[in-house]
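Have a look below at one chain only, the form predicted alone, in structure tokens format.
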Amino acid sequence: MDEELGGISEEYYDIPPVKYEYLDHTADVQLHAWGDSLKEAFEQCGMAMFGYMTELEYVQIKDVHTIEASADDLMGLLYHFLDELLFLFSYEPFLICKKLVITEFNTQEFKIVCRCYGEEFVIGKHPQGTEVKAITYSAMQIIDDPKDNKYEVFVIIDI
């Protein structure tokens, strides 16, 4: 845990809405997932990955957790973001987040720092979901259009 939530903010406990569904794909599942900036659908992708692996009503916001992505392009960002955030769940105490929050969203340097609110995934607690093996490339797209105010990622993970 990167700090105690005693000195953490109601706000940090508010969960924004769900702005996120999961579209059929041959032997995987592909998330679309959207927002008011891109920071935030970048933020709503990486719900909708946690989502997949268990019902999030149940987790409660207990640890923070910081993670850092950098990357060579705006793809490789939101790869290496979500990658960062499944090493999260699989690394003791394997983190299931109910919250994210990025704190650094750097589409030039292609730089991501997220803080990561919720608790140990526990067996019983937690329902389980279906399990995501890795995130891939595979027909992965952004739609970044300031100009009519559309900002969605569609993302395919192995499961």
Given for the second form:
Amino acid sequence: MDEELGGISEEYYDIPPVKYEYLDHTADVQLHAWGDSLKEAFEQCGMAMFGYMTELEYVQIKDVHTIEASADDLMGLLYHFLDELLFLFSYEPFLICKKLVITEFNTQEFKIVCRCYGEEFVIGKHPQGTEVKAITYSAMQIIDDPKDNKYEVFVIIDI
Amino acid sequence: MVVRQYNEEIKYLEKINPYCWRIKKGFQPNMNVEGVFYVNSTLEKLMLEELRNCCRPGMSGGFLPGVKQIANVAALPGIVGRSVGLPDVHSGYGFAIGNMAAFDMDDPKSIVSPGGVGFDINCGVRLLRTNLHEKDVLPIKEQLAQSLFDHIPVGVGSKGIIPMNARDLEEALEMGMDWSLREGYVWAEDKEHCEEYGRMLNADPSKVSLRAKKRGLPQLGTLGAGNHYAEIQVVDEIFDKYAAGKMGIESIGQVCVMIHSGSRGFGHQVATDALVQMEKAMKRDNIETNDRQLACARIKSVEGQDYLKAMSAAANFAWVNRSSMTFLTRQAFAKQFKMAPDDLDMHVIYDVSHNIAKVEEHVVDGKLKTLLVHRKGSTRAFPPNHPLIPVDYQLTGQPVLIGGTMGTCSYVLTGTHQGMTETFGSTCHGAGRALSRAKSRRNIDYKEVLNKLETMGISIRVASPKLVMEEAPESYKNVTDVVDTCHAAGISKKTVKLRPIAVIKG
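Mind pulling up the form predicted together with the partner chain next to the form predicted alone we just looked at?
To see the whole picture, the full complex is given below, headed by that same chain.
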């Protein structure tokens, strides 16, 4: 843990509504996430990934960790953001996230800083869903359209 | 990108014989060689339908049918022979799954591509035999399944139970099964019956990122999830008595254990890391491909060499993994039957890889050449008398283990000389998916699947109920179709058919 949980106010326990779905793909699954901003679409995409690994209603918020991701372009940024989240789960602290809050979202320099709220994954407490093996660039789409207020991402994850 | 109408596209495809189609140059741009795919009439319909669906107006890019992917691979620099699609071929990242492609190591333009190996490096199958018969196991089948499930860590978030630290991992990555042998987890003869003797010598752990090692360490000795499994199987049919006898398979009803697993998060991270490096290398070396996902590097470049060394380390990880599970399986059986695994004759019949790149010698246009053979969702199938296969299989050819889908059947095949010529000694790997996972989750009820398995007398222990629907046999092509096609096409020979009586999945 890199922060005192006591420093988080009540509102951080509010879980945002679900703004993602899973789309058909032959061998793997495509995450489709959206939001009122591109930042929110990214956050929802991260949650979509965790939602496939377990059932989120069984996850509580007991820990918070901060991750950083950077890249050379926007697709790379989404890719590395999800990869960092996957790593948070695969290695210490083995964190399964209930909520993601991106605190820095820089689409000029392609950098993200994100606060990840959740707890350590425990077999028996958390249902075992499907394992995510890797993030891919396959059919990746990022729709950033302020004119039509459309912010969506499509990512295929290898399972 | 599919740009032509179906009627135009089909002109580039030609049926050579009832089991084989060729893909002519021009089907995709820049093809250096032709493509070929092996199908029977059922599988043929699926292939062509996939193509037809993609030719309809309004279909967006990103999803390419298997035939197109085989053709894109044929456009890669340095490819020789043909880009081969095996009967279980289906759409994947860049390379289709069930795609073999070989590159001339003497051609400076030749490339190596992580997409041609797959994310799950050295995903493979190991088959153990026993001297038990189905009737010995039936009375305690449930306990045995439970025992296996308790011994072998499975599913999302599972961690290995064999104690290891970072130093052990480094050694395991370098030594492969030699590490397992040193630590006492395997028998010396297990190595004999494993491709590469369970260790790729050019493995270099220093070429593997810290991130991959961190992801790998907790997972060593775990089964994984998805389509990985451990199954207690019985011999259902023997097609070739002599070859089966050489494998120690003597009678119908004989009990075997099949383990299907790979290099877990470790292999995935190695592949991911390499793809990032290679994208940069492609810009620098002016390598162009038809698809961003066919990221590759010149074999002789730093990126290419680093990948091969890291890939070998990941291959070693997978062999150590399957060896650890072999150990746990032997323990589970020993406890239940109160006999030593030795007395149960629990020997390794063979261990095959179906996601790997190997340096092999093959005859191309009458000349012996050294090739880098990429097999993604494709198994090596060397013929009789090949120097790289164990002594006891010299007369029969290499055993090829084909895992079926949950609740169906599995096969053991042997390699043939025809396969060596036509596909550089490669054959299928399994069933190949037909339905998407999301569709399966929606259309198939998991209780129905479990009930069906129960009526077939198959005990199942699964970590994730949702997985049961995704992995239902209905979601896959028919493995018997796939294997029969390989047999009919002459690229491998049916030897034994196995039927599961217990399934452990993640």
